[in-house]
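A single chain comes next, written as structure tokens; it is the form predicted on its own.
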Amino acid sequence: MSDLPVRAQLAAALGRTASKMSRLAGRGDGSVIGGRVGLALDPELLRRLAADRRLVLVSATNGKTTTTRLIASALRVRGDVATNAFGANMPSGHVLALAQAPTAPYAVLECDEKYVPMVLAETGAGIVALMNLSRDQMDRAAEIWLLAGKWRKALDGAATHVVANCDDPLVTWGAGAAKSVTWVSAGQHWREDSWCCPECGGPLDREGVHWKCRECHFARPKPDWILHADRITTPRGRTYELSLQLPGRANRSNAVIALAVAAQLGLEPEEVLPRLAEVTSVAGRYTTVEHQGRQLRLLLAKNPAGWLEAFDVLAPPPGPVALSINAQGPDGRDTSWLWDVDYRVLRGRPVWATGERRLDLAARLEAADVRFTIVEDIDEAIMAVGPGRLDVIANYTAFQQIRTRYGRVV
């Protein structure tokens, strides 16, 4: 931190009193006005901050503020991480988690999928994870055929090492054009958005997780590191038990993503598989916080996708449940992707539907023929269930308010 110019130590030391004074005054946890004031003062500073660290950064549209939780967790085995915990994933929230930590030999960044090109140009990030692409926040992130395409274009003849989910054609055909990368097959439980070939257009053939385009010479890439259920094969054929105290498929692929990530920075399985397994929620989700004699199960689901992996984690029937659905800016405005939510699975649970626009959730709960009740208030589906456990999907804004009104446990 010394060797940078005092203006951008003072940028970063500002920047970080007002993310002391933001939490203070209960404005949130300070992640973003700490970064835009060291940025206002210094427009630079993303990329002083960044200088001489080992540099990760890991982008995707569901599982990077898991995945980089569990990369950074792997790498304090080795020293201190620099890293946003918390998911303030645009550039100001980068600022910010490498001003607090301004001696780490690592950093670990969590990236909106948006900012990658201009974040890998401002750090010069050595490693670049990227795990899944689906639709999501229309109105802000446009198709994601154009977010794989300026990936594509970012990477090609870039500097960095790219760990890809050669699952995901359209991760692959953007990560393709990398000049290193390591290949990881790490699931893709939702394909509705990634039928067709992003190189040409035609149909891709899919069978199991393989896929290839019809048409053109696209296809899946033999991948180096394998998931199968509980298990993770390595490039040297060694394969390892996997387990995990975060729940689901989702999370089996975030960590072989991390192991994969950990490994290329000199780190065996032996020694990262022990950290992972130590990590039981991640800013919130999947924590348990208790009630009035309610234990309520927090989980996060902001687009189909995230929803379908939701659903994986559930308890089992005919366990109840609370969904919240708002949409404010950081969720998206529009909710009409509700509709490509197959809520069918909820049938036979007491379901309450609650949120800002919990009438649009009820319109769709109807349709799929799924019995509920729309309630006002988080507060009522609580208590009229009674002691025991609720599972609470909520999207974005909903799960915050959820999440600071009940418990904030990390």
The other form holds:
Amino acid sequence: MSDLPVRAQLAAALGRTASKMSRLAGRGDGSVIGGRVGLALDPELLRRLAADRRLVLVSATNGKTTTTRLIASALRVRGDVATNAFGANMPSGHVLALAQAPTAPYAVLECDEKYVPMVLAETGAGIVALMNLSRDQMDRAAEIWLLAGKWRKALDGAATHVVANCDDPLVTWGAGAAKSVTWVSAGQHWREDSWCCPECGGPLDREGVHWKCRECHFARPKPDWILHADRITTPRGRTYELSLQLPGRANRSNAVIALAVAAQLGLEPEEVLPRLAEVTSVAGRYTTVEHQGRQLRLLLAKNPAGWLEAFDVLAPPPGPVALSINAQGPDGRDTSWLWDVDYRVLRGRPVWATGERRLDLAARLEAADVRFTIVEDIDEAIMAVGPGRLDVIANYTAFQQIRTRYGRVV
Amino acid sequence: MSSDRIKIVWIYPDLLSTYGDQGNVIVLERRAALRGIFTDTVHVRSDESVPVDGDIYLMGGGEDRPQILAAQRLRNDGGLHRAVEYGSVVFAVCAGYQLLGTEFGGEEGQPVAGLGLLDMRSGRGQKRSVGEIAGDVDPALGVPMITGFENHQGITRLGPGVRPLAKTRVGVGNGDGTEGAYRGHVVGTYMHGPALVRNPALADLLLRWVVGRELERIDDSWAGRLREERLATVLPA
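For comparison with the form predicted on its own, kindly provide the form predicted together with the partner chain.
The complete assembly is shown below, putting the previous chain first.
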């Protein structure tokens, strides 16, 4: 940090102050405002702060925050890690994360999908981890085929190593132009966005995890790492049991990516696995909160693929579920995606529906023949459910509202 | 109860299904079932041929490239054209709507040949239209105001062979104060995704065209409340 020019030092320091003030004012984690102040004072700040670190970028539609956390936990075995742990995943958040840990030799940065080319160019990240792409907040986010194309262009010829999920055809195509790639069979459960070949538009033939284009050469590469239920096979053919406290198959996918990234930085699975097993919740996700004799478990689901994974970790029926949906800017103002989620899996459970767009949810649940009760807020659901466990699935701002209401447990 | 049976054909969910388009299938199936009408739904992927014996054909939205691929394959296939000649109902949203015309804008705004099922041509506008849309439906259709969400960069000019579906109150639609288009039983709209959810009367119109009779009233309270809430947020009091 002391090697930074005075202007950059000042920019970084003012950014940290703005962030702290924002946090004290109760305006959130402060991760965005601080970085914005810094970047406004010195546009080169990200480049300067990233210099001389071993830097990993993590991007995907789902699982970015968790995988970032898993990789950071693994790397702490070796030294300090700068990381944007609260999901502030645009350049302002990256600036703040790096400024807050000026001497950390490692950095693990969660990166919004569309910023990958820019942040890669600015930071010269040595490793880029790419996990999945699926429909998400279409009123404000780029179309995913376009996004994968931008990744492909940015990685073409770049001096970076890519760790990519080869079970996702679009990710494979986006990563495929890179000079060196570690392919990870990390699974893909949401397939509605990958029936067509990203290369030529032809139909993809799929059988189990395998896929190939019927009309051109594009096919699933041979994986180096393989996730199979809760076992992992390494490139050298060794097999490890994956035991995590984070629930569900989506987190096992995140974990195998984290192992492959850590291996690229010289860490063996024996060192990494215990670190991954220590992580219990990530930015409030999967947290269980005690309230009035009820145990609320908070699950974040922002898009159809995310809901599929949230359903995967629900308590078995007839475990009660509360759903909360908003459509503020960060959620996407368009609720059409609700119709891509198969809510029929909730039949036979007590279901409460709330959030600012609960009427959209009501129309959706009714059409899926799911019995539900509309409530003003989660409090009302909690009072109705009686003592015991309640799984709560919410999209982004709805999740944050619930987190604020019941305490920011990380 | 009647013994009607209708066949719904969802065209190319692998190419034209970006955001909840499946909702239109679900709404039609449900509203039919509540009237004792059986539905068979066929999902036709883009490597399969389009059956000509469908009663209602649905087309969803799509990104630029899938839209161009869909146009090529549907033109080569010809099944949808024949079904329209036989009088089948078509309901297409967003990219699917543009496809129905003679021409639409490609990835770089270049003109791409559409299906020519509606007399209209679309091009690429200056900026994306994203947000709530509402409009007064052509009185000839006897359907109340439409409400939906639009997300597109198209400008559509209607020819003399079609009528606008609605006059816009809120939103952009075709770009000239009109929204969507129809001719006979072929209907298209810029309301994207699950457009029929908030417009149950429009869904029933499509079903009525097929069964050729009035339909029993059903409980629309959730859709009705959702309609009211959405319209109240965008229309001046």
